[in-house]
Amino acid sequence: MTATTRVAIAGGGLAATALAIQLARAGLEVEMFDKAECVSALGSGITLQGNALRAFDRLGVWEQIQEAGYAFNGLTLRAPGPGAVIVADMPEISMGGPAFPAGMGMYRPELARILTDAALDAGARLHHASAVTGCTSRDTDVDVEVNGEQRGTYDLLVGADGLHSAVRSAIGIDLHPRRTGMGIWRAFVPRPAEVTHTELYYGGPMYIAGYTPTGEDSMYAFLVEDAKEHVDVTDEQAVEIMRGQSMAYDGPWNHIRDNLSTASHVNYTWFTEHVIDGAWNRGRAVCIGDAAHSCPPTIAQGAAQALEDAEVLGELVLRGGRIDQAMWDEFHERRVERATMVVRSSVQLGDWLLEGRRDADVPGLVASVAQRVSVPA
């Protein structure tokens, strides 16, 4: 086995940039191929749990993340209706350990900028408008095709190219994300002083109505409903839909409604789930992040699991400098069961909401996931 020196990464999101930072910093030649025209300047917010924050610290970007995001501890549950009565104030388990807050809200494009800049500073090269469209993976190397043309031969190809991964298809894994039956509206709005951590409303016309602070002057609000086709909705119509659907919710939701506008980047996505069963690699090509697994944001572990994939893969590639079956066996032992557990637990919570289960042990399930992911991958 020759030493690993050249790595191609399909994608430009969390998993892709996190892996690129590690490998490029260690002196490997790293090329990222992202089908997007540029680093996204649009988006809403993202909730990051403690194990994601721990990963940022190991990547050396925690200080920048702290400055750009809004750290918090605790979770408030409110009831729909007049007064937005507080049902419970709950302490959150710090999944990253005592050195980190339990959670953090952040503007997605700012997170993307920080990680992309760190990858480029480490020496990785990023090619925009460049989609990995095929590959030929062998035991010792992999030929990579970009935009339909042969690009080169690499020691490793990492498919971090999202839900509808071209790499996943190219290596013969026939798997597609499944809609779980829910959809979510998100909007980016100013933060009122009274919102200092995530608050969730259960009941009323929505399955969940909530908001999370993302900065001193910003937060994102979200509404979870039955999955619908909102394909041709204009920006103006999206704003009015969110206003109308949130009328049953009082308290800070009054401020959110007053500040919703076309500048709020209102967007709608479906909840999906999938996880590759068994090995995530075929020869020298492997899927990580959303290419390997996705889950509803009911436990807010999607970003953390993508970062853990990248962290473990980077560690193993660099540990011995070689890629062999022993390395793949350890990678899958550390990632497959853990990621699958998170996906299934996240789907279970959503199913309980869809079924209207009032006797479900939501706290117990969340606590069991928190206990598992508190231990580094």
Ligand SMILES: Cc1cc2nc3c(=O)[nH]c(=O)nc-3n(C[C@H](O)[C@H](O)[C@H](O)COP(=O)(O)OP(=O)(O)OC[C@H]3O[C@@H](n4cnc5c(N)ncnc54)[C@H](O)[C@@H]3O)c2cc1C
Second form
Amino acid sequence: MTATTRVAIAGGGLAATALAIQLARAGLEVEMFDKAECVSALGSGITLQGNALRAFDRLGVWEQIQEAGYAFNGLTLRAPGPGAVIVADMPEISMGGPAFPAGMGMYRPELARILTDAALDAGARLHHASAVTGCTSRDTDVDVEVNGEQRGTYDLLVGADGLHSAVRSAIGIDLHPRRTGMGIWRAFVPRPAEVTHTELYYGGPMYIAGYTPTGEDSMYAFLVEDAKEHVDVTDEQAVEIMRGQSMAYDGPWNHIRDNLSTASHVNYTWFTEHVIDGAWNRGRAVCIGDAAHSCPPTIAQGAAQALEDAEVLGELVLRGGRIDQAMWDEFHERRVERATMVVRSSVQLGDWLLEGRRDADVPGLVASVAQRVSVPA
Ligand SMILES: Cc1cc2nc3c(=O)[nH]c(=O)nc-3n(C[C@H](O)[C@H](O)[C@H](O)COP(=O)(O)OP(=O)(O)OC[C@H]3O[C@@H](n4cnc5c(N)ncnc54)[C@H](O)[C@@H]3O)c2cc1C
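Pass me the form predicted together with this ligand as well; I've looked at the form predicted alone already.
Following is the full complex, with the preceding chain placed first.
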């Protein structure tokens, strides 16, 4: 069996760039193919938990991330209605260990820029407007098709191409993300000085209304509702929907409403869940990140799990320099159960909200996930 030298990655998102940084730094020839025209400009925020921050540290980009994001510890729960009464102020333990804050809010395009630049600096190549459309995977190599044409033969193809992964279908895994029944409105708005960490309002017309700081001057706000189609909604209508739905929430929500505009990148997404049952590879093609699993952001673990997939795969490919069944067995042993546990727990939290369960042990479930993922992957 020859050493691994040529790696193709479908996608240019979090999982793809995290893997590309590791492999290209070690001298492998890495090509990323992303169907998007440019580095993603989806203008909302993201919450990164401690284990995601720990992964950034291992990739050598933690300093840049720290500078660009907004670190915080603690979570506040408020009630809907006048005065936005504080129900609980809860300390949070970092899932990345004491060297990292419990959480960090970040502007997504800024995160994408830092990771992409680091991958390119390491020597990886990124081809935009390049959709991976098929592959033929064998035990020793894999042919990759881009935009309908044969692109070349590689030692490894990594499907880091998100929720509707073309690589997942190409290798015969017939799995489609299931909608969990909730949808989320998100907007990017100025941060009032009083918002210094994530605050969540449970109850009222929304399942959750909340916001997370992403920088000195910015934060993102979100409203979680029963999933709706919202087809052909204009930017102006989206702003009006968020204003209307947030009327039940006082406190910083007054500031958010005053500042919502068509420049707030208001967008709407459904919550989904899936996880590939059993092996995530077929021969030399493998899925990681959202291509392998997705969950509602109820614990904000999607990015962390994608980064951990990339970290473990990179470590194993580089450790032996060879890809064989023993490597795949170790990869699956370290990733499948852990990612599945995160998906199941995130879905459970959403289901309890959908069912209106007031007696559910939310803190207990969140604490048990935190304890599991605080141990490095
Ligand atoms: C509403 C919502 C809120 C969320 N909030 C959080 C949060 O606060 N914290 C958190 O940790 N997680 C959150 N997540 C989850 C998180 O965004 C994902 O888990 C994470 O982005 C997965 O990274 P990825 O690289 O696997 O996929 P992606 O980031 O989706 O990247 C996939 C890439 O593949 C490209 N691509 C797609 N098809 C092809 C193809 N055929 N060929 C080539 N390229 C292709 C795309 O252009 C894209 O660049 C949220 C998810 C949703 C839906």
